[in-house]
Every structure is written in C-alpha cells, then in structure tokens.
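Given as structure tokens, the chain that follows is alone and in the form predicted alone.
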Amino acid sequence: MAGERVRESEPDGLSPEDYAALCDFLRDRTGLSFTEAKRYFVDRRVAARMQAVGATGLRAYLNLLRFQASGEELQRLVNLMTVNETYFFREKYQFDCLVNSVLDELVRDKPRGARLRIWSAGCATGEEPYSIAIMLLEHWRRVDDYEIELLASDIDSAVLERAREGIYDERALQGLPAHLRAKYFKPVRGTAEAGGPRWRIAEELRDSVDFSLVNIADPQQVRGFRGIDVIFCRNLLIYFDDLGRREAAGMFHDALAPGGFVCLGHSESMSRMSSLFVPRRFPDAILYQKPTDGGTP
C-alpha cells in the first residue's frame, strides 16, 4: 500500500517515497498525473498547504486528506496544483469547426426546438464556454432555433468563482476582436489603477453557462452528464497518464449522445488513448465522433 512508503518529510522536500505516494494518491483522486519533473512545484505547494495546517509530516497530511469529512483541505489543494493557462478563442480554428460544420451534422435530424448540450470539461476560469457562447451567437445561424445547455465543470472552485465572475484582464481578451470586446464586455471601474485595466462579460453570457465543481476521474461526479452532444476537453488530458486518459476517454463515450463528439486539444490525439471514437476530418479541424449506433468503431 501507498501508505506503508510514507515517511516523515524531510527539510529539503520530501523524499522519493513520500513523494511517490503523495503522486499515486492524487492520481487515484483527481486523475493528475505528476512526474519527477514536477517535483519542486509540488513540493512548494505541499509543503504551503502542511504548514497552513500544522501537519507534522506527509503522513498525517495525507491521512487529513484522505479521511477529513468536508474535503476542504483535499480541494485547496487541488486548487493550488491545477493550471489554467487559457484566453478567449484560443485555437478558435475549433470553434470554427463547431459552427461551420460540426452542429448542422448534429441538428440534421433534430426537430426544431430540440436540445443541443454542449460540455467544456476543464473550463478553468471561463474563457472557452463564453468563446463558445459567442461563437454561436455571432456565426451559428440556428442559434435560435433549438434549445442549446452550455455546460461547464473544472475540479478547481477557485477558478469557478472567477468563471461565473466573468472579470478579465487584457492577457485574456488579446484575441478577441475589439468589435466583440465592445459588444459582449464593460470595463470595470477602478481597475486600470489597481493592476491594469479589467472588463466584465455580458450579464447574458454569464447567464448562459452552468458552471460545476466536477473531477472528471470520479464516477460518481460525472454520472449526471449524459446525452451530450459536444465535449471539449483541450489540453486537460496532458495531465493524465495512459490509464487516466484511457479511462477519460470512456468517460466522455458514456457522456456522448449517439454521434456526438469530442474536441481535444492540437498536441493530443483521441487514437492514442483509445479505439472507441471514429476520427472526422473538417475543413477546419479534426474531431472524435461516437458511432451513430452507440457502440464502438
């Protein structure tokens, strides 16, 4: 057991067992997969958290993450381990892809009124559900014709609560178009002082995202999406090992309407995780689709 390797750590970080056993418990717990080359951000993030707590080494830290009733301590550390590099239309050649191609195939055989569900697993502090929302505004022309759920869930709340915030700084909004940024943002006042200047996105926009605490390795948290019609989960699964991101991807085969399909970011291919979804060619992208009958390739 993982647990018989803890030992007391050490003034310099933590030793080789502890730090493999403090890997393969946030592994089991969250899907992160971190490496000895991630040693000292994890160490310099574990070590804020023991001393926080007053925890007298890695045992008794993990034995309060593994067994505290609440969870708070396990998700402030989730919090501080997660990445969330991202900006508005980052690789917008995908969203392209959604409005251009993708939907009308989805919404061929859909009555008018018909629910589209549309899921950004991993959505860090926003930018890519809202991408999405204005994406579909702006150049889906059957944007009204159906009823459409923009879902999105991360395992980071403190990113959460910036999503549904919806304030973003000039390094977030560098590729949005200027006639967007006037249409769908207003500056917040007081923050060109304090930082650089800030702008808020569109009471509408925020209203139109379901946000969700979700850790896409648990089962559990992940039973409730279904029939969805669309999954983008870019640059997430690069955390993962093989075993997690095969597992992820037959999660997202679950969650998947019949047809439906997955966007994954440009370095990662759905071929080398799993043999369950068919690869579609666009004009603008490369997509993973579940097969029409529901069952695999």
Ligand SMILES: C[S@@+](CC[C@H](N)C(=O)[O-])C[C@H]1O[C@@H](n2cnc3c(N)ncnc32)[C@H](O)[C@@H]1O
Second form
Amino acid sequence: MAGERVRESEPDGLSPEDYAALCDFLRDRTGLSFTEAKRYFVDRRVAARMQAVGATGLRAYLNLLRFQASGEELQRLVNLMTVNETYFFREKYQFDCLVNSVLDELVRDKPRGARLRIWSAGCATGEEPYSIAIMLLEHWRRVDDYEIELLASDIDSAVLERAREGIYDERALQGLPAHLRAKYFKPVRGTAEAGGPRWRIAEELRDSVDFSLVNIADPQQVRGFRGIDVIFCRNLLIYFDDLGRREAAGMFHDALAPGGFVCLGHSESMSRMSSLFVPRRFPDAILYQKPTDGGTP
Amino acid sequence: MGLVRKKSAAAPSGPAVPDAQAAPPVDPLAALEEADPSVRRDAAHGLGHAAPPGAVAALVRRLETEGDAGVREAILTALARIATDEAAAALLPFLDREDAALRNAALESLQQMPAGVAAPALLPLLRHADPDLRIFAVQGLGGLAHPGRADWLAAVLERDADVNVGLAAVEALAEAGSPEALSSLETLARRFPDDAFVAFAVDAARSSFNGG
Ligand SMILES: C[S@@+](CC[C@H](N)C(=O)[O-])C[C@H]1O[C@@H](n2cnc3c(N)ncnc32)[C@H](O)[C@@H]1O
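Got the form predicted alone; could you also share the form predicted together with the ligand?
After this comes the whole thing, all chains and molecules, with the earlier chain placed first.
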C-alpha cells in the first residue's frame, strides 16, 4: 500500500485512536465488531476507500460516512468489510430439521392455505434461501398445502445483486446432490474467462425469494419483518460483539410470531445472547423458540 | 400454493424498509411509555446508542414496571451499552429482586459493561449483609476481565463468613481455569473443616488436577 498511506506519520495505517474511532463507528452503524486482531483487514480496505474518494485523513473520511445523505460511501465500505462466504446446503442438518420437524409443528394449528414466513437474515449471495426453497420443494410433503413466503436480506448490496441473479460456480454447488443440480440449475453459456463453469438457478426459485437490503443492527430497517415463523441467521452474529448479539436477539424476538424459531450457526448459542428464547432439541438440530405466550412474564 | 412468488421483482427493498425516512421524529424518552411494546423496544435501543441526558433515569423507571420480556431485555441491553457509572449504579437495586430472571439479566448487563465500570459498582456488594447478594457480586466480579479479579476472589475465600459465598468464589476461579482454584479450595477447607461438601469438592478437584 505504498502510495496510499493514510497519514504521513503512520506508515502502518491508521493510528490506534483513529482505528478505535472507526471501529466504534462501524459497530454502532452495522453491528460489525473489529478487534485489534482484524487491523490488517480493516486498514487495507479503509485505505483503499479513502484513496478512491480522495479523503485527506480519517476525520474527513468519517465525516463523509456520517453525513453523506445518500449513505453511498458507507454502503461501499460495508460491502468491502463483510465476509460473504456461503454455499448451498451449508450446515444442512438445520434444513433437515426444518422439513422433518419444525414445519409440521408450526402448521399443527394452522388451517390449510395459511401463510408461513421464513426469513434468511444475512443471506449473502443467496445460497441459504435457495437451499431452503429446494429443501421445501423436495422434502416437505405438505409444501402445497400452505403459502410459503421466503424473505432474504443482507446489509451488502453487492451480494444481493448476485443473489437475485442466481449464478453460481462449482464451489458454491459442491454440497448439492447431482440430481438436484440437474433439476434446478442450467449451465451458463459463454466464455469461462472468469474461472470455471457456472450455473444459473431456475427462474421459479429466483421468483420465490424476496431479497432486500436490511441492516439487522438497525431497528428501523427490521421493523417491516413481522409475524415471521422461522429466522435463519447463521454465521453472521459471530462478527458482532456481545451487546450487538443481544440486541439482534431482541429484534428477532420482536419479528417472530409466538412459537416461531431462530436457527443460528453451529458455533453460536442463543443462551449466551438472550434469555428470551427457549432451546428446543429436535432429532436433527437445536433451535431456539419464542415462547408461544410471547414470552411475557 | 407452495412457494409464494415474491411481491415485485422491481422493488429492491422488499417489505423490510417501510418508509423509515417518512416516520415522524419521536422523542425516545416519551416513546418508552408508549402502549405498543415494539415502539418501547425501539426506543430503548435508540437510547442505548444515543444516550441523551436523562436516558438512564428513564430506562430504569420503565424497567421498574415493564411487563414485556423483550422490552425488558432491550432496556437492560441499552443500560449495558450506555455503561456509565450512573448506568451501573442503576442496575444494582435489581440484583435484589425476587424475580430471578430479572436479577440474572441485571447481573449479565453489568458484566457486559467495561470491567472498569462494572467492578467499582459490584465491589461494595461483597460486604452486603445478605449472602445471596455477596454470591451475586462474586459471580459478577469473577466474570470480569479485570487485573484485580484474583485478589478480590482470594479475599472472599480468606474472609467471608458464609461457606456458600466461598464456594462461589472457588467456582469463579475454576471457571476461568485458574490453577489457584485448588489452593483456594484448600484455604476454604481449612476455614470450614466440618463442611462435608467442601471436603468433597476439595477431593474431587484434587483428583481432577492430578489425574488430568
Ligand atoms: C458469512 S455470511 C453467512 C451467509 C449465510 N447465512 C450462511 O450461513 O452461509 C455473513 C453475511 O452477513 C452479512 N451481514 C453482516 N452484518 C450484517 C448486518 N448488520 N445486517 C445484515 N447482514 C449483515 C454479510 O454481508 C454476509 O453476507
């Protein structure tokens, strides 16, 4: 990063105070928590953005992030800072749990034709919600008895674009059995200069997932999600600090219908985040449930 | 039926961002008293982040009567985020409540404050007349990343008249994997030679330390 030093006096990037100020700002706005150990990762990305917008110092850049009415620069920085790694059928046991146990329990008291809402919060490039769609169509025998709404959201506008497009490479599809690949994907023709072969997911599936730009650290943006039956929020809260996780848990509690469920990634445990949920052990997985009485003591 | 088609392919923001801009500005202090729990929850969240003057007092006042679990949680999280001496002090009276869930949540919020704020609030409780509160203080202090931690716990082991408070201190040490846990147990065993549980715990700890 030779020619793009942030400050003359700081050849290694941001000063400790500046780094702390930036991390505080990002934590407050996005929930993402960067420690000293992530400095290298953060420094490089911020330096690149500062150079791109011609900011003379971190103060100037922070002001741009704070006060730019369009919020465009914050979005660009966020897009650089998020870790979007995901693939089809990742942590599949939770999808198994959904189709083997959870959905049947959820519809027990619902009339045929009722609506079920499933939300993938932090969906990245879409593999998670599309995997859910495939699992429902393939393995839930009552799929046609209900109206199932699939919502998916992310804070990163660039990954949402790709999710809507639905084009994937070999790596993303690796976990998918061959017959499902054949059934739901079509090879993308054209030059393969961007790497190996790619596939596009069926239009029927693309049309069934409603993608939207939502920062789950911002209650204003989450407010539209109500009466959700199942929230998948996997491998996202690991980038939040304790308080951010607690706040996110509160938000999910608010968004869920009574009796609704949250699925977290395997390394994440709700009991360390919030006491609002009851852990439920199913044959395939442990999920967290909002009590059916809404949890009011 | 089956999978519902998304509402509109064109609308990039889907259902989630309902004219956030158009919402009229509300006073979050007043919103804490609104009838709708989600409005109260959002108000608490906002107060935690912006911490305007009067925020702590208003949050605590609401916590006194709040019946909704989600709003309570949001208030406690907001106080943990504000993390001033005032916010820490405001949580202390809740450690004394009948309601165990509220007590635990208040302690958890104290622990999520920086150790430099939580410790001064918790330390005086080590001298409280009620042993239950002393146990709480030990648990709270034991979970803090603070350089004084080992000394406070050692002092409890040496001096506290209640064996259960001592055992809580041992547990706090053991949880952190401190090798001092065994010697502190032995300290406790010397002070309470007739307590069968202490004797049992010392034996169990000794064999686990020796046997690996
Ligand atoms: C590692 S991916 C996980 C994807 C998928 N859920 C999975 O488990 O495979 C984490 C995603 O969370 C998103 N994310 C991070 N912070 C967020 C926030 N505050 N609100 C919404 N999404 C966020 C990132 O942009 C990224 O796409």
